[in-house]
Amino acid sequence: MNTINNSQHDHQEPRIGVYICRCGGNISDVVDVDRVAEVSRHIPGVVVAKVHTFCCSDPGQNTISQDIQAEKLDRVVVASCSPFLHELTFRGAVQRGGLNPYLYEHANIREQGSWAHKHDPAGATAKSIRMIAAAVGKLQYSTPLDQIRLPNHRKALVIGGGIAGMKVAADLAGRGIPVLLVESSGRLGGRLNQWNRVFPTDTPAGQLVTKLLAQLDANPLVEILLNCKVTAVKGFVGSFQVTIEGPLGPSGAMTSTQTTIGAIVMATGFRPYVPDDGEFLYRKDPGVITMPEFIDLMRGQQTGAGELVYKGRTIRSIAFLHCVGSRQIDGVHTPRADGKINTYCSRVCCTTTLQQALAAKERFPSLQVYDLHQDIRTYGRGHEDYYVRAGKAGVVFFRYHGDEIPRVELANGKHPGEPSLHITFKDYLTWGEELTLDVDMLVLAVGLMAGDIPDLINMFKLPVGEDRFIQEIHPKLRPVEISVNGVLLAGTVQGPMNIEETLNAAGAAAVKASAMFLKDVVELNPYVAQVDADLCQGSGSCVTQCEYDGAIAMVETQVNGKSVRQARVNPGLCVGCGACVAVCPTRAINLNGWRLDQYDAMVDGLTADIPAVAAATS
């Protein structure tokens, strides 16, 4: 068993403060936090160990800041929840106390302690002590670090000219930031160009597009490129070199242009689910259509027409089927080409279906309208009104279970020469009774799927979730940021949203992008690879192993008057993954803040003989 012995280290005895969070009971209901504090005081180098109900609260942060000055602390450990939630919070508290923010270490005793071992309080307590000891060990080898500062080009690129992209561009330009808006089609507005009215206000969709277009046209800081696409990107946050191709000239000839961008916003939107051929008889019978096709049909109906007519067929009855392409179940639904099913709820389909069912009933009062759903999820403010109004207008509701999909077959219609669709299902509003409906039209309320953007995903190395949408860092704390520095998300590129949510998300992305341009330089965490020129022998193993183009390269340099090849790190592109450290034969590469000697010290802390720890965990 190793023993922590600071005398063997050639530096002054540290003064470390340890702060243990109860997390409102999330930790303290399992971990004996008072015992953890008591034992932590015996770890060499620790001079303060305190427990607080919420370390992340203002009083908790103030305790840390004040102790740094009063106790002359030179390092801090916070034992609480995941660092993904509050690392920046505690780094700020440490800095306000006058300490370098990178002389702080986080011990995750909630996710890795109390939550992981809720049925073993003694074990969770012992593990928490060991994790704190490891953090203390690492801190003994920590040195002050400075943020990386890189040039910041004050110009934003927005990819996608739908409602989200237009909103982002308008907001950024309104804040005085030049914007390049790139849209692959020939017009702005995206899906809104295909819709009549948007819920819950029933505002004409075109009005939203027209309003944003006016803002963009009125601002000279906005440059719009239609029928264009981003084909290449290099560089890093603050200094992306972007290549854009498209028919930029009046002749339509393909032209390539390059520009330097400081921040990029992905606003490429979604695509509607497209049923397989034969799914609910889609593409096998003209009476089966999707919701986008029905919306287009309704928009094309002549005002004052007494009957709904589609492809020469008079539609007297119509059924809307929810959750087509959403909330799918393994073993029940057929996977897509990538082998996945869409287990998520698309969120907007229920209100859209009710809105369209109500519109159809109001436009054609004699039309018989049925609604087949698993659940009615009209979650937004004012959305439930559509359900109430539809019921009062005569829409008839049925409820099926997701693992008992309604069966659709062709049958002879009530009118000579007119076939009908025969729908069989179990209705759980009547306690599972099997029912049949004969209708002239079936509208499939298709869900939302991630946009088809494989080139952009590969180009930017975008993180993709299980649902295929681009995945944000944290849905609450960092909702429009991703793991790629300088690239933000806006709207349905990250998941199903309604119009209101899309505009809010776009506004948030614009605010975040604006904050990036407050300074002339971009400030990044210093956790990047660093090469020791005295040890580097130019093997090139690091370059071969690195997955990030340009993050590390071999360059010719002079050492003792001789020209040699050595590795050089680009701090703007390095993500601190450590792959280069693992393959360097001379151990010439380390990660700032995560050096190999710090790892050694963490292992020593995990296995050390700590006075009183045995008594605490026996």
The other form holds:
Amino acid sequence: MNTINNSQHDHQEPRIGVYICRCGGNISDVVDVDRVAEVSRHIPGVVVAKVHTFCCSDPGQNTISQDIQAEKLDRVVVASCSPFLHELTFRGAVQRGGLNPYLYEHANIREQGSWAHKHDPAGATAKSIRMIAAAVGKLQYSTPLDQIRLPNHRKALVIGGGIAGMKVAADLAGRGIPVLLVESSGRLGGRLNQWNRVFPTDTPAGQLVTKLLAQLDANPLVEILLNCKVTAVKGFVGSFQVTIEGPLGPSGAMTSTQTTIGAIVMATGFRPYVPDDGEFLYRKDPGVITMPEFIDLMRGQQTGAGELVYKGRTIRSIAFLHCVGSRQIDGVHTPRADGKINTYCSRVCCTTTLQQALAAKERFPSLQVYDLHQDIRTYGRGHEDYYVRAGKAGVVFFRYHGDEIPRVELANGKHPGEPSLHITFKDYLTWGEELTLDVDMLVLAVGLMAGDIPDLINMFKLPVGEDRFIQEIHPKLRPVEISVNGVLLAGTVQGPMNIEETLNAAGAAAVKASAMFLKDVVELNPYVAQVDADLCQGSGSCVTQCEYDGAIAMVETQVNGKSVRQARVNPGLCVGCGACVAVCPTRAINLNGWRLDQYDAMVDGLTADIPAVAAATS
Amino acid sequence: MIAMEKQIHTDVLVVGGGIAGIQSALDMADQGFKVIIVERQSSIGGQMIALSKVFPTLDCASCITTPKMSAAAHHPNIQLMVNTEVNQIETVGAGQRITVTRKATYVDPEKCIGCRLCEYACEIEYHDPFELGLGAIRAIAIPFTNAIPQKAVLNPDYCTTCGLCARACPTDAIDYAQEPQTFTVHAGTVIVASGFALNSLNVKPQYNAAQSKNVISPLTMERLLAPHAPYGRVLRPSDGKIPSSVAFVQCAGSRDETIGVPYCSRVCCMYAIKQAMLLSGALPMADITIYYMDIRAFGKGYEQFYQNARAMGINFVRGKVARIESAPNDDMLLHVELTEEAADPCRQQRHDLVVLAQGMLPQWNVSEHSSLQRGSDGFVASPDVTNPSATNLPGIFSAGTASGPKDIVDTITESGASAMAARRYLHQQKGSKNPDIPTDTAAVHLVQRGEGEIHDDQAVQAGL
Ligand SMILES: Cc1cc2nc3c(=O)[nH]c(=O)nc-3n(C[C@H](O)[C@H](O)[C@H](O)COP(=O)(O)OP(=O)(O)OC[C@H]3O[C@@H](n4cnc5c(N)ncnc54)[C@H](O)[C@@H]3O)c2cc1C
Ligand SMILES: Cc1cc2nc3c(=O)[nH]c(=O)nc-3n(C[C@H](O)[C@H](O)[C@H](O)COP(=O)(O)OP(=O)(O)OC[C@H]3O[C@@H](n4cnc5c(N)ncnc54)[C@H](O)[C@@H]3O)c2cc1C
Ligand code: SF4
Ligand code: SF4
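Having seen the form predicted on its own, please provide the structure of the form predicted together with the partner chain.
Next comes the full complex, this chain leading.
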């Protein structure tokens, strides 16, 4: 253990500034930040230690950039929240002050300090000091790093040709970027091809598809591949090598093409929930259908008699049941094959149901229409209107509790040969009374499920959320980006959305791709493995250990006129996980920015016997 | 003064510096365009910077808003014009001509270095508007800790022109004779991100908000719960008592044709749940009840958030609050029509703090200042179903709550889409001979400069 004492600095020593954030109280309510600053000033190499209410705010950042100039700082530590939130912010501030942005360390004294040790202020304070000492220690060994610059191929690939994919393609081509749109089915438009008139404007769904299609057709920068699939991908942001196979199906011989792409947008959409056999008598009685099937039925009923006839039965009454396959409850609902239940709300089914209930009532005025819901979630612009109008048109509403699932049985109907569906439930619009309904048709307002894309998930290492949808980096700040660099999300591949929300998400994904293509290079973090040619003996353990295809490989090189095998890193593919570092028998590999000597220094910092730490804890 | 009217040229003008305006500006600027954000308040950040934590992640709002604000302020392609109001937008050829007025702040933004010496010297205090009156602020002050830009602003309604601040200022920035200034901005495209306002607490007289200080706005609750809250803890306004029984009354200014807000305000169910959760952390002993018609937890992760709140023991009571009466000790008596319990459908419940979920209205009436059309709800109309951020006017787009109630994530995605639509519009105009349409030069940017206009860098320095 080394003892840190109040040593004298000479000019050669690093000049480190330490900035401690109160985070408006998030940190300072627990951690004694003034004490932390006081002790930090005694850590060798530290010349400035200051406290700020919000280091990330403009005055906070300016303090840092100005101190770099005024105090001739050559390295900076900010002790604040998670680096996930603000590492980039402070690197920017350090750069504005004139320093290399990688001469910066982040100490997370909020998530790992004040929040983790709420009930132990002294401990949290001492820990914060140690974390700063570790960061200072690491910085002593830091060297300036440069971003990795790789070529950027000015072409985008959009996977999935629903409205999300169509919009992304129209947007990017509409701004001058070549786009390849790959759709696995034989036509563009996705689920919209199945719907009739869509809420909230009751525009025919086909009109939306036609309008976007016209924009795509008119633009020579758009190349559309129908009946095709992406079957392999190599490379990295700026230069993905993508293999596309098609046409699929019996229609023709498969061909395989390869192309180089700068950015990729995932727009593979969703699947409607399909009830299990027998769930609410689905597939046991023809009177029980799902919402997509009902929309299909209504499409054929635009004109004709004043009665709704389905599979030979005259339908005089319909019940719509909300939340089928959504808002499921542990212990109440049967899990799917993967052991999970769908706890989420599918967002579009309430408005769809009211729109369809209203349309049915308007088309067949004598029809009895019932609506069984938990909550009516007509939240969007123009949505509530369907609710109000459905009520006025005579739709009768009932409310059930999620843990008391309505029961459906077959019963003898009033008309011979036409059984009726007997629904039993507790209605909470009439104080929880048990009610029964006898109807000719039951429409299950099924929710949205994540698409079936295991091949793409594996190929791109897409992050999957608990709800099986693809998971964005940050639901508030970065809703269309994912942890895979250069791959963006558009539409319902990410979660339930209606058309308007899908189009907005698509526009947001397009704008991120558009900005990426501003430059003909992509810039990546320099945190990748680096092989020391003097030390590498060519054991190859690193290559065996590495999980990322092509990130590290053995190559023949010349050393002192002799041909030897040595490891070489591909900086575009290396994710900086460090697996290779751990297995190298000669310690020939280091991660830039996270070298072994830096770890040693961090451990020294963490375990250092800073006299004042003891004082702080006591 | 008027003769000195200034002309500014830019690619994009964004009306409003809330999170929508900031995100659209960043997305345009990242594509290589020059952007001006015009914000009527003294800082950018909009409503979001005043929130406590945000659903459903419970991130501290300051912590996630400041980096975006700061990114906009430091972006080489973005200029901020704060304390400045958009008066008029007119389409001229394929471009837009916008008149804006900078209010007098009585501080020269070019000279102010944000040292706050004036603020420390000032002896006059009034109810801090950022804290919604919960705390006090000096008559000359930096608007709030993480405001951007950090420039002092003098409030003439409270200033006595005593001269203390002028003497304290090291750079001679205080100018009691400053006058408002009007500018004309020529922009290729405009993004309207003018945001929302809440309707009055008194919109339903039966709730008696005017009679009780303890019937509060949800925005006030946000400030009470903020990590750097004015009181540092949750106290009720009338007497500073720690509340022991808090009620949230949902749909208190929405979903009611009789008050002119037939639509759902979309975020109040979720922020009520959020506030209830934060309250139960801050006041573990308090009773917290949410009175609602439907819980609209529709977004990604929202239903799970709602179920967590139920599991935490927050009371969710389905029913309509018919009226609120004053009760002894500054408390309130809620008359609730319950729909779930047969035994006693009309309950009376006493609470010592009540939050009314006010309805969301548009903050700026676009029709009064432009030829933009509004929907029946008063928000900017979006007539093109395949391009939701387009308005009735080519070259003008909308983002965020200016086009209807929205939460932050929907605001952020729509702002991106809006920037994309504006970007496409500029691309289509490429080759147009109209001088207001900048060339589509992506990385290298050209701004048209005319006689008498202010130079971009000067404008930035001037804090415009
Ligand atoms: C019953 C019901 C009714 C609805 N009604 C409305 C309404 O009235 N109004 C409204 O606003 N919203 C409505 N919606 C929601 C609406 O359908 C969605 O918002 C919209 O379809 C989402 O578009 P998308 O492009 O994200 O996905 P999708 O429409 O699912 O399109 C995805 C596309 O990707 C393709 N694809 C999938 N996997 C691959 C692969 N591996 N490779 C290549 N291509 C692939 C698919 O073939 C498809 O073409 C409704 C939803 C449901 C369930
Ligand atoms: C109590 C409450 C709690 C909330 N909590 C959450 C939450 O936890 N999570 C969440 O996701 N959402 C939450 N929201 C919603 C969130 O606040 C909004 O989604 C978001 O703030 C909208 O941002 P905006 O930029 O559209 O509007 P605003 O924030 O209103 O910004 C608009 C800006 O435009 C300016 N402006 C207007 N007109 C002019 C003009 N003519 N000239 C110049 N400037 C002008 C205004 O001054 C303002 O700064 C909450 C809302 C409320 C009311
Ligand atoms: S939108 Fe309505 S029907 Fe669909 S899951 Fe949510 S609450 Fe249930
Ligand atoms: S979000 Fe909830 S409280 Fe707000 S208006 Fe809609 S239903 Fe009412």
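All of these numbers come straight from a predicted model, not from anything done at the bench. Numbering follows the first chain given and starts at 1.
- Comparing the chain between these two forms, the hinge between the two rigid parts falls at Val522, out of Cys584, Ala567, Ala267, Val522.
- When the larger part is held fixed by C-alpha superposition, the smaller rigid part is turned by 6 degrees between these two forms.
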